[in-house]
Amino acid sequence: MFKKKHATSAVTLKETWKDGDAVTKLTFFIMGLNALRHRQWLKGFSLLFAEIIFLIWFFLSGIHSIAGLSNLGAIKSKRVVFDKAQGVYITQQPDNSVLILLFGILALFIVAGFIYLYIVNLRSNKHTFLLEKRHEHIPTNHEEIASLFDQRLHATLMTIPIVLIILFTVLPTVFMISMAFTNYDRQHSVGFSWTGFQAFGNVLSGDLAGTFFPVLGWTLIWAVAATATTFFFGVLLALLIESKGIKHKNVWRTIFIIVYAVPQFVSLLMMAQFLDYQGPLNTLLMNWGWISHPIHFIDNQASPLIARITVIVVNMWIGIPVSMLTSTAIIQNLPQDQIEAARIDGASPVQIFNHITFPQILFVMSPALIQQFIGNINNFNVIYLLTGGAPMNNNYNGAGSTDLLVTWLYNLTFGQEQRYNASAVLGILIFIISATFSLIAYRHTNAYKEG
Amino acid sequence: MKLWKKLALGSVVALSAISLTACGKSSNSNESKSSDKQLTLWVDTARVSWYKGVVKDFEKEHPNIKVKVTQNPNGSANAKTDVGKDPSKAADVFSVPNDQLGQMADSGYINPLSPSDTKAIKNNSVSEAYKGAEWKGKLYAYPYAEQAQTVYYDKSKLSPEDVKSWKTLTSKGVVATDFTNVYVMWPVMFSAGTKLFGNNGEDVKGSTFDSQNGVNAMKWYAEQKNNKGVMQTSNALNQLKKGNAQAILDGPWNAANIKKILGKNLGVAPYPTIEVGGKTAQMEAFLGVECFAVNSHTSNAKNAAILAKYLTNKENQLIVHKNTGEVPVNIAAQNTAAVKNDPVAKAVLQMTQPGYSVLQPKLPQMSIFWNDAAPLVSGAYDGKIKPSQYKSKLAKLQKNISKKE
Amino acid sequence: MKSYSNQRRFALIFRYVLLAILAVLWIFPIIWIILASFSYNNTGFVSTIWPEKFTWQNYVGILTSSQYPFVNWVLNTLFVAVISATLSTFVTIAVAYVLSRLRFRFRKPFLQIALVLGMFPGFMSMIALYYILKALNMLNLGGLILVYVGGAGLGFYIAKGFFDTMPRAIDEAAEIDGANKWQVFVHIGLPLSKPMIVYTALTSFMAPWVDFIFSGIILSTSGNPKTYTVAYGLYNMVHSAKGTMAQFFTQFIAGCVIIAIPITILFIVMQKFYVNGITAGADKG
């Protein structure tokens, strides 16, 4: 790869233009021409068709799409008129800013893609020109195709995934980021405009700030607690099952895994009823005489503290089995010699766990733990299905005491208020938080040196 | 020359271009929908089956209009968000409660009705139905039923006299209700003498619960916590069934479920009187009007209006009553024997009278109200809000919802 | 010596007891869910451990309901799951293999971008995805498959970790023998990664069975319950209107139990592959 780069840089684009023949020159305008001359049909035609399709699209709709980005549509408000012919009122709708924004961004992507292709075309032209000049062998069509399955296999295999990622992940993400800079909300649900950092102001210092910072605090506490508890007890459970003398290890593991295997929208919705004030658990505890009054675990009368503890405990119920499974695999692969040596030296099982087993598991698991931490910051299901944010909090705006940033974001988007721009801001802030934490964590673990 | 990788990207361009042209086409196709295309109708899931019969009769009367009945994706209670998600894909005619009409009209999802239809509804319907569907002086939907919560009680345990006042109701039995539900609990504020968005529910600056009367209502919520006859629950039906409660506050949509539980012991009565602020007042409820509205994105506004009008005529209001127990708003329909002999309808009709209920306001600010009022009522009830904070919390809510949009 | 063995026996018994208690705690709510699916109940709330009255009606009801076509939902989900599992597995394995075994200029940037993209919460992109699918005229099961497969290219971490642990010498030997990279991928890489393929396929197979939010956003527009997947259908069944919770709750549980059984079995089967995959990834870090 390095060599090739060196070879092509032996001639500049300027020289290619100056010294090239008519076809070489023309290739600066008609993509793939030089390739076609050398019978590299696939490459030549691909470039040529790409250019034709692009130009047709660009002048028919591309320009229009990109221009729309400037103001997201000129007509911002609706007009209601009476249609005499039909005898009914008709609403003339404002320009649909969502579509203008979305397809404007898509159009920018396409233009960027095309510019890239054009650069590719120029480079190819330059390279071919160089080969011509040196009277070297110019790859045939067949050789080019063959290279797709060898030196360039990565291109062949990655094309479809990259197209899909751009269309279904990158584009929506860019769209979401853009939304944070608009006034897209309930009052501007069809035609909205750019408003700069106004929505950020609302979240960080405006009417949502009093909710944002406390919810952020709880989100971080939750993420730390949820990750730590499931990990720590998962390791203990794995050690217990793996310990000498326990028979039918697979059966034991399966019992725990069943909990994780049941779809969460079933297990958590039912768990919410199980823990209800008048639910089975309270009834059971009362019948056994363990408590004299039912406990408010997660309903609206619950104290925020109890509700938050309950949520973390229920998350352990769901999370420990997975973490048990992962640590089992690691324990099975731990080097035994160190442990044996420690045992001969008279170390107690607790000492062995504290000084050898646990640190080793922690070391191996740290990247996975960081990912779990990020996952817990965005853990929608547990909160949404179990508490729905309850208990309510009269100091918050649209969130309850157990709501995480991500469930609050969901409420803002799909709930009563429909503040799309604010939830986009939240999305960006969640990203910044996650990125910062994982950056710090990766730096400290050193486990992620090689991507 | 790492050309092939880039060539691959060429296909990205091509693919995207194709997709773009495809979008161009599909976004055009909304306007080019031919007018003879069939209309779609959204009703609540449980009603789809018998509305199919209604629609069949409609198609017989109007052979040139074809109608397809499907369900409101998330129920008519969420019509605003379901339609708002993508109005061009929403149904031409859909079922919606009246409180969402203001927001939908302001967002341009629905159009005012034609003058002739407006006049017909004004003449044929009870006045609260007309008011319920009216927004800024124009009618925006076709009302077909009204509903207000009532008391459902076990006749074998409580007498009709017992349920006339909250005091006897909660001393002789237990009433199960939910203080986290603003829809059920806020109207106590009305009994205490406060207003939500003025007399007609359209005055942004017209709320008066930031006052001593409002504080009185908050005190009433707090008192109920210590009232042994009041049970806070998220599952009132279950408590009724188990016999832990003898009465619940609920709406006609649950009448069928309650009937299954109580059988012939089912008793229905208007809300009792309560004592709030040292005075005896009628406990009030929110009055809701169920409507059919026409999507402003419809390809054929005229046919859609014909359908909506047909669905809300006298005969079909009676069909709705027969199937769901909801009370018709058509004056002639209310006077039929079927409605007059229905105890649930009788109680609901009583509740629709002035002094018993208040129309749900239609202001878009209501979406802020629903969000913020719930923790307030619930907090007053369970003591998370201290009496000293009542005034300031009420003031904050009133300020939040009184902002012009 | 004897006291030592006594002590060990006691310790073992203690561990068994502890394990048994934990197992009961864990499995108890699940058993309650199954019991609840057999209970006769019309209030939308199950307040007892042991049903007051047993009935098969919930299962009969959910399987024969015309309003909620459960069988259609299962078939739809099966369709989505099979196709999306096939395509996603190919995408994930290909991407993971390329990123692990091949070296090219875009590799590092791609890994970084993938990491960054994974940190944005998914909900906001749903609005955009809705309109993209609408533009493609694919607000249906096909669109759902497309989006599931579209996300597969970013779910390569575990598989990549697996490939990272395979010794490079195998590839090099094959290449010396004259095989091109495609042949190495097909004839060496894929056969060796069988456990990873099974794991990836099963994970993507299970995803459509539990996704009730995104599938709802895509499929609800049609308003036609016959086109729903099972997760959204069931969720919608008790959340779609006032009063339906009371009416259909036990049928909802029955439906949930029916789909939970095969998923649980699949998951238990998958355990082994899951463990292999995770360790392979974790070893590498």
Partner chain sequence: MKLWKKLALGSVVALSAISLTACGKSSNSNESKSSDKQLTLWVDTARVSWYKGVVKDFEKEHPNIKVKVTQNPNGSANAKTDVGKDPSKAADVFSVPNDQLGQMADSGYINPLSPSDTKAIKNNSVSEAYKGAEWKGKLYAYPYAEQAQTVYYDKSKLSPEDVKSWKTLTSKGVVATDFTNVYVMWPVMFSAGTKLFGNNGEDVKGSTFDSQNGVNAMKWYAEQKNNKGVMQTSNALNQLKKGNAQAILDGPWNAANIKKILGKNLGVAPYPTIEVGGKTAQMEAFLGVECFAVNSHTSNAKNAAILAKYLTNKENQLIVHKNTGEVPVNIAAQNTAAVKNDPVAKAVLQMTQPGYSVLQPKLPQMSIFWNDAAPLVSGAYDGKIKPSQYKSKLAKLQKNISKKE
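The structure presented is a predicted model; accordingly, all values stated were derived computationally and were not measured. Residue numbers count along the first chain shown, from 1. Take the two forms, find the largest set of C-alpha atoms that superpose within 1.5 Å, and that set is the rigid core. What changes on going to the form predicted alone:
After superposition on the rigid core, the Cα of residue 91 moves by 2 Å or more between these two forms.
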The other form holds:
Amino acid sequence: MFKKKHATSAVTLKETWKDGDAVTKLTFFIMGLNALRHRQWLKGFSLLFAEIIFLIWFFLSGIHSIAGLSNLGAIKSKRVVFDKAQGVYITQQPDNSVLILLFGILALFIVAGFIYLYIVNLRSNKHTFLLEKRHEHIPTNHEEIASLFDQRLHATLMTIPIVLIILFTVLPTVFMISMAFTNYDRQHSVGFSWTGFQAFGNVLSGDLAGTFFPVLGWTLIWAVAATATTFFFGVLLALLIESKGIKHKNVWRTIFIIVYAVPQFVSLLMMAQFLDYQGPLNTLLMNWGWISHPIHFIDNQASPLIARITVIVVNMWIGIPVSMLTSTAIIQNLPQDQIEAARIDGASPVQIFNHITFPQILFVMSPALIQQFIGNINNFNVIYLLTGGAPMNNNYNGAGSTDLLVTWLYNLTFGQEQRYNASAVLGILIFIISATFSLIAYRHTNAYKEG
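Could I have the structure of this protein in the form predicted alone, to go alongside the form predicted together with its partner chain above?
Left out here are the partners and the other molecules; the chain alone remains.
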């Protein structure tokens, strides 16, 4: 009986077309027709109106939008032509390649969405044909609507979020990626063309290579140092506060939480003023007699090494409270009997930390550390608000000694050169680097191996 039911349910689209009646066959061309026949009004009219609207749009605008992707516009530069109708010379503006590219990609997304709806139509048609063939009950319009809030509630709730993600995340991402294969820059800000991998060549082996690889190296050093220092000292601070004999623990936690509660841009701008050449820190050090002249910490005359150490230290000030809060929650839930047993066996506090406390904290926080590492690769605020990339480096193209890849991308986009294609390439490379490091690191964590 089971095999018979399984064989009957394994109906194919070919069998649906071959054995179905006229309405079933017409549903292959007119979406929702079979649903309308069975009074499934919501499904039927939704699919039918979607097809009508799509076909009207496709023939009036869609074909032209997709065709525009072939050359991103025929007119690439401003030119003067003779208008025979008016009998005068007119200035013909270049085609707006940005809009052509955007509407072309949007058209492809609409076509993909319609293909998905057409597949839904075919599946619904096949399912209805199967129910007819087995003489089973075909859901009514009321039952179909009720199922949207019962068996298919997950699909109903996810529809709007998925559409919004596609429109405001996936579509801009594809648009940005596509710009990497053009010559979109200040000289070609309106009428640009496809150039293949030329922009990638400029970044990896051309005029920007001398900037990309040093900035990449510093970005990775910064990400490792910023992640390691905030994590390690955050754990130590949490252990110190949780130690026996420390009074007023809530007060100490509150003091450090205040640093985290203050908006980051406020802290960074105030630290920039504090570290200024004529700022309070230099004034205090000179009044105390510790230095004879002010130190350039983060301005254009600063040493690259001092500026980089400074941003790492300032980032510790901002990031340690976050690690402290997370570590405190883990430390408070550690098995105390295991720690007490180690103490009875004569283990020192350092040994307990190395073999019990730290491994368990690391086990729990490994995924968060990977996330923090990726966040530091793209940490725009600390560099931009604190140093602005300073000190400038004459050997770099549009970047300073403390610039990360993400701040260099910003400079290329909004700076004087406005190399949008190179910025798009950097965005792609940053994603590849972040994804590669996160996948490799996560697969080597104990949380992944034991999960």
